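Just one chain follows, in the form predicted alone, and it is written as structure tokens.
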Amino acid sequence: MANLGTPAVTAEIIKKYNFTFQKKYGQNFLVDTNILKNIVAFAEITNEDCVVEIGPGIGTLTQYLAERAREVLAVEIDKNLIPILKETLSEYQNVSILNEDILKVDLLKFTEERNKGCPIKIVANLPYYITTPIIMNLFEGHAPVSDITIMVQKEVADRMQVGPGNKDYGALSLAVQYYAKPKIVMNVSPHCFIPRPNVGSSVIRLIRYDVPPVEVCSEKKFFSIIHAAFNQRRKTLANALSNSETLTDSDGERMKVSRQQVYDALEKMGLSMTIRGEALNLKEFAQLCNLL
């Protein structure tokens, strides 16, 4: 099988199968061999690794992963790509193809069956529209994942690694940084894709913590407070939390917090009564959660 990571070969396969890009899946195929090699290198894939690739498309990145990994599970939601993948990956005995939505895949069961319960690696060129749900599903679902190396919209990658005081800082930043150490390893031009997206992309690596860097009484409550704070980010933290209709406790039950309770917590933390949620860092949100 010819190297898929070139515009000519990709165009040939698209024509052969009369493949139509589906906007609902946000499909953009990577056609730059140097970037493909770099993604695999940054992911630090070895012949002992079991890798799950999300959205393999026509198998471009999958080929490179299969050359390095012990086993690759390629999870593709678009049934029209399955016949193409079966052809392009036919020579790789260590690749399995699964036509499924990654949000519905039981990764715990997969790791128990195929990797003796040991953590797997995730590598993907993620559709922009569903990046956040996939990332949060992997983390909040406590999937046995050691690290995630993904291509995402540059703006989203920036959001994952910034801290307080930045306009991109928000609930996603805190959630990612609670579970993993993020690092942007490469920026990618729209010219490297077929079809070309309207925005730039970045490859970001998320190395999962064995233990989160902060201790909270309840993850559910912690993230509920964060989401409430950023849902009304222009309001003071006291107003945002006391007016929230979505706050929940550790059991997922509706929780009501008064403005005075927030004031009392902020005073104990040595913070201003008029501070906004966007000014608190991860450690401060953890303190707030534990005090409320």
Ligand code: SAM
Given for the second form:
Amino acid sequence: MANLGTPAVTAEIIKKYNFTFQKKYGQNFLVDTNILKNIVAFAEITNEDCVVEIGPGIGTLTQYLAERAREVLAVEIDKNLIPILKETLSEYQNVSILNEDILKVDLLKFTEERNKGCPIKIVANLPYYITTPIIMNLFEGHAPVSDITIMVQKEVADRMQVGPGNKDYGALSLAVQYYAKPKIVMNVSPHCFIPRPNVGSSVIRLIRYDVPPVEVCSEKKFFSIIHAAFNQRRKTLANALSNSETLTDSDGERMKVSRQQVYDALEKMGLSMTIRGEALNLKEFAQLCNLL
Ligand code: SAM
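Would you generate the structure of this protein in the form predicted in complex with the ligand, following the form predicted alone above?
Up next: the whole complex, starting with the chain shown before.
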């Protein structure tokens, strides 16, 4: 099969199968061989790696992954792409194609069956409409994942990397930085895709920590505090938390926190009583969680 990463070959396949792009699935296919080579290089795939690709499309990135990895599982939601993938990937014995929604795939079972329970790598040009649920599912799920190299909307990549003081800082930044070390490795222009997306894209690599950089008494409570703080980000932290209807404790039960309890915790941390959640870093959110 000819290299799919060129506009001409991609156009030929699309025509041959009479394929129609589905906006609802975030279908923007990569047609730039340099970008494809770079993604695989940044992901540092070796012939011992077991890789899961989310959304292979017509198999363009999959071909590059199959050349490097020991094994590739390509999970594609769109059933119309399955016959195309069967053709474009037919010469690779190390690729399996699964027609499924990635959010429904039991990756723990897959790692146990195919990788002796050892960590897998994730590589993808993600469908942008579900970037956050996919990332959170990978982190919060029980499957061992050592690192994730993904193309996402540029703005979302920025959000994952920034800290307090930046307008993009939010719950996603803290969640990603709790689980992994993020690094934007490349920006990608809309011209590298068919059809062209309306936004710029970036490739970000998230290398998962063996142990998170901060210790919290309960992850459930920790993330519920973060969500409450950013749900009302213009309010002071004391107001946002004491007014919150969604705070939960370590058992997932509704938790009530008074303004005074937040003031006491902030005082112990040496922070102002009028501080907003957006001014706290990861370590400070962890301290706050353990104090409340
Ligand atoms: N990897 C291909 C490439 O780079 O050319 C296609 C990338 S395209 C941005 C995203 C792909 O994810 C599409 O093929 C789309 O059908 C698929 N997709 C969308 N939602 C999905 C889901 N929930 N589970 C699995 N695949 C999904």
